[in-house]
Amino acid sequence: MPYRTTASDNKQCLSYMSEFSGKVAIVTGSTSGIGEAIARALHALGASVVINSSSSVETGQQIATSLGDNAIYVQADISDKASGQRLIDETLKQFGQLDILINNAGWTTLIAHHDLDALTDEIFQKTFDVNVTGTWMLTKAAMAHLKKSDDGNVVNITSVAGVRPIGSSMAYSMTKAALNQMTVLLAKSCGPVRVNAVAPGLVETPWTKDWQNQHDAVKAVAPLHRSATMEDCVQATLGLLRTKYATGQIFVVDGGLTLVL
């Protein structure tokens, strides 16, 4: 017998599709990968979304156009204080409020941990400028506006490299540990705004598509025998946004990898 939807089913479906209706979200670094996936998911669930990148302007504009109503693109380099403030200002100009800040923008480059000379001062500084200082400045600028929301939220996309001595470089690992600590400090100090983090393990993204050796290594040892997907990160982010009594949580999404490292 074929399954038939009922009026209750349809109502529940419509409610789900409008779950974040009336909310405004900034997703930094959202012209590809995890950030784009999160932005698209929030928009599909009814949120107005601000797409952002430091470059990739054409791609950002295309994504915003593809989403249609209630989506804009704002170019801004979060490591520059004035540029980050402009991101906030443009959001408020367009939508009049800010309810959700997803700090996804980040920067890294592959450097073997034992090769201290390869981790130059310039690379070290840029990694911290974007991943830590930029995230701090943007969150600080957004906080007063988030506090006006009936459920203000910050979700920082960090990494298991922030809880284990692993990652694409030593600098990257240090920045993600700093972001995890920033998360709990802000959660402690800035309520009722909720501040949480999603800390993925290795994720299958366009950036890691050529990292077959790394993906194979994770598959061999992680209890769930695969790398994370972008959808895994989306669902973790949505879970934290939906759990209204959760703050200061570092949600490790790694298929159990850190259990065996």
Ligand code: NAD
The other form holds:
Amino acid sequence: MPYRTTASDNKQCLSYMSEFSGKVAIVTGSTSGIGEAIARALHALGASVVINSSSSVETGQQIATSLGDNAIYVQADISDKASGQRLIDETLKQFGQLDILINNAGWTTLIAHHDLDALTDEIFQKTFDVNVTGTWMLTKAAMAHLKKSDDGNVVNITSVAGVRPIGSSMAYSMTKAALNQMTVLLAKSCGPVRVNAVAPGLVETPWTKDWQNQHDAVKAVAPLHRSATMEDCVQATLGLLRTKYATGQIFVVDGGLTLVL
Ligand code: NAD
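What would the structure be for the form predicted together with this ligand, rather than the form predicted alone?
Complete assembly follows, chain above in first position.
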């Protein structure tokens, strides 16, 4: 017999579509990849969203326009304190509140771990400036506003590189470990704001499109035999936002890769 939707199914469906209505979310680094996918998902579920990037201004404006109502784009480099503060200020000016901060923006470059000289002081510094200092400064600036929400949330997009000695560079791995620790420290001290992290393994995004060797290696050894998709990261993020008694969790989403490393 064909499946027919009932009034109760429709009601359930509508309640999912409006699950985050009345909530305001900033997603850093959301002109591409995982951040864009999370921003689009939150908007589809009713949230007002702030799209952000340090460059790619035109793309950011196009994404905000394509989402229509309740979406704006704010150009801001999170590693610059004034710029990060402007991101918060513009959000409050436009939407009057902040409920969800998704710290997704990140920077890396591929450097073999044994090649210490290739990891120059400049690259090391920039990796920390964006991934750690920028995320810290923005979260600090956002916290007082998140505390006014009935369910203030921070979700940090970290990496399995923060829990194992792996990753695109040693600096990147160190920054993601710092972000994981920042997650638990803030969760411990800033309740009732909830602070969690999604720590993906290798994800198919524009960032990793040329990393065929790495994708092949994951496919060969990870128990789920594939890299993550952006949708996997979206579902993990939504899962943490929906699980209202969860805080301080580092949600490893790696197809089981860390089980065999
Ligand atoms: P991406 O390159 O597709 O997107 C990165 C986004 O960050 C872009 O919008 C870029 O403009 C923005 N950005 C970079 N520097 C910024 C800054 N200083 N200020 C504001 N925005 C900035 O990358 P992605 O693969 O979607 O990665 C997103 C996040 O997921 C990163 O934090 C990354 O470390 C993490 N991650 C990615 C993978 C992967 O395999 N792709 C795995 C684990 C974790």
